[in-house]
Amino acid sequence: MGLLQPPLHGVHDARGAKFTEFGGWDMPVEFDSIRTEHDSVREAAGIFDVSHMGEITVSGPDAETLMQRLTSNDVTALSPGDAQYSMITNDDGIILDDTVVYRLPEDVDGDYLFIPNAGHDEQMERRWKQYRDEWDLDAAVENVTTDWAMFALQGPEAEDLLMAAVDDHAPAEPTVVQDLRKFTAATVELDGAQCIVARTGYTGEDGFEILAPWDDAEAVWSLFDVQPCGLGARDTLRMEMGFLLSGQDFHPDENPRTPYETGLRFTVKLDTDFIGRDALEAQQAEGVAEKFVGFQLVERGVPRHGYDITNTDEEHIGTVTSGTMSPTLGEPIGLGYVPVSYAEPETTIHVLVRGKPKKAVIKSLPFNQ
């Protein structure tokens, strides 16, 4: 089986993109330079192509009991047009997935929407679908990933950007996108297309997630002339602010870690009933073993995933899990997990970079503050 491909495939390999597999898409990874996009989402915008992004909605009656009883956040919080970052976990309390829960606006079809990470969208239908049989809820679960583009614009100039192209297609909705606040969500016109936008993003720049219909996607791509991003850049933004890659940051069997862990407990609600809950309590009272922590190398080299952590006596304690070079602070950054005796900042450990030493400290995060 080949490749996924977002509808707008065509025009990033006509601007030049170079791609990459993503979870089992073929998405642009670079268009001009990972330097020059990271600057431009920092220093004013960039746009992302994120359609590899899953998207499932879930409505009717028990759509709310099933929604709570699969992630570990508590969405009866949430009102329509609110979003909250949420966690799925499986009964040891072990992430399998990330994913941004929206309780959809009033004027969108459906009840719920989430976004399972690219490639995970088949995997979390047949979940969702095999307990509401099992719990006998009635709920309807669509897979809804192709019926979407997805575009994330990002930086301090995306509110203006995106204020321009509504208001010149649409003007009365441009206090529509001013009133969003932060995790939430409202239907915006775009070229005629009806979009949901949402105050959300991956780069911790102030942003917008754009859903699109799959068939409009060019035309919303189109209307905002700002610096194209691929995944690349994505990386190291988010490395930048201490953000978890699923898959990578946490592996339910390669790397299998736990929302305290990662040091998301925020996203952890013990007063609701959700699977994985009863792993979790106990985890809270004895505490974590290991934690999440961001790293400096402050010796000439740059942290892959995979590299191994050391102590200073050189006593193997954990693993590079996200690494690069940060283009922001112009030093070598790291994320991995180590005990917890190693944890706090400013503490020196070891990591081996290409079978050498180097030194490094760890670092509150996030690393751009």
Given for the second form:
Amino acid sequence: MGLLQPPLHGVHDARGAKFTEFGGWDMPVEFDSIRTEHDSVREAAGIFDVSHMGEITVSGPDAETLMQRLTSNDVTALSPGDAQYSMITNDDGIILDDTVVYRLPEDVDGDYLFIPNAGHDEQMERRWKQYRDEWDLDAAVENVTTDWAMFALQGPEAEDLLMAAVDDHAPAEPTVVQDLRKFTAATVELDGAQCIVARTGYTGEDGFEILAPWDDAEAVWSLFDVQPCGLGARDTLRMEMGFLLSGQDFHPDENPRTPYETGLRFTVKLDTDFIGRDALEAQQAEGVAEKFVGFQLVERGVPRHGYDITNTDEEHIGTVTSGTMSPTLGEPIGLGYVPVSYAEPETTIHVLVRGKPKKAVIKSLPFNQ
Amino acid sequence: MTFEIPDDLKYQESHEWVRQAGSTAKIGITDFAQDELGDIVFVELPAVGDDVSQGAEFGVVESIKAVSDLYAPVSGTVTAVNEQVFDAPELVNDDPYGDGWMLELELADESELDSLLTPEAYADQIA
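The structure above corresponds to the form predicted alone; please provide the structure of the form predicted together with the partner chain.
In what comes next, the whole complex appears, and the chain from above leads the way.
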């Protein structure tokens, strides 16, 4: 089967982007240089095409119940226009996917929208429908992944850029954008297209994620005369923040992890009833054996996914799940899981870089403080 | 996109170049290779006095996104290493045929140069 393409694939190709396969999609990985794109987001602004992310809407009388039972956070805390980061866990409390759940603004059809990671949309659609039927709930589940393009406008200048686009091209009041708090969403008309705009992102910077109707993608994208960024810069930016990458920093089969091991305790509300709740309650009581940590190499080398982590006696204690040379810090950084006894900041560990032990120290996350 | 392919060099399919000067040769990676790799952040090279063999790995170049082995286009003994690229690996991006060179070798067998690609053949390979 061929790779799926975002609606702007041709536009990116003409702009000279390099592409990579990600979650079954052929996505731009780099437009100019990862460092240039990364620095633009930290210092000014950049825009990412993240149309490979999934979109699933859940509506109807029992939509709230279905969402509550299949995600670890408390969806009843959401008012229309609110969003929350959440986990989708199995019976053992293992993370199947991480997601953002939106309670849709009142002027949008549907009750909830959630964003599975690239390539997970069909699996999550099946899961939602399977449990809806098993629990005999009245809710419509619709996979709208190819109805929506998704862009992430990120960086300290993102608000001004978005306000200018609203000012110039839409009748909506620009204050709609200014008033958007973190993790809230509103409908905004951009060049005549009804978009859902949320103050969210995965770079650590202020910014917005824009859901644009698939057929209006090019018109909306072209409103932003700003550095285009690929998945390469998205990866270095999220690593500096210590944010998880699905399939790499956790994977239900190859690297099964619970929300408590990842340190994302706030995504778990044990006073709600969801799949995995009991296992997580038990783990909370017992404590975790391993924790997700960040580390910095203090010897020359670059940590990479899959490299072994040892203690200073060269005993294996973990594996690097993500690593890079941090463009902002100019230092090699990595993420991974280690026993809690090694998880304190400034603890010395070793990373085997092509078999050779290199000294590293545990750092508080985010790296980019 | 067009890439610089100087016509006074020989090339290896794995994107290393060789510049012969008498019994010695300088080695680096091509403009195409540095562009494919993206921002280069780390270079690992052998020490002066080490021997390298044609076709064998002699070092590693890492960009932000990827790790790539370097393969010796010719055999020889290392007479100089460009230590500048340890502290400023971006030189490989900025000037792959100049300040971003990597090794200088005393050639073990000059006839090995004949087995390498001409500029025209390398241009065809990356076209």
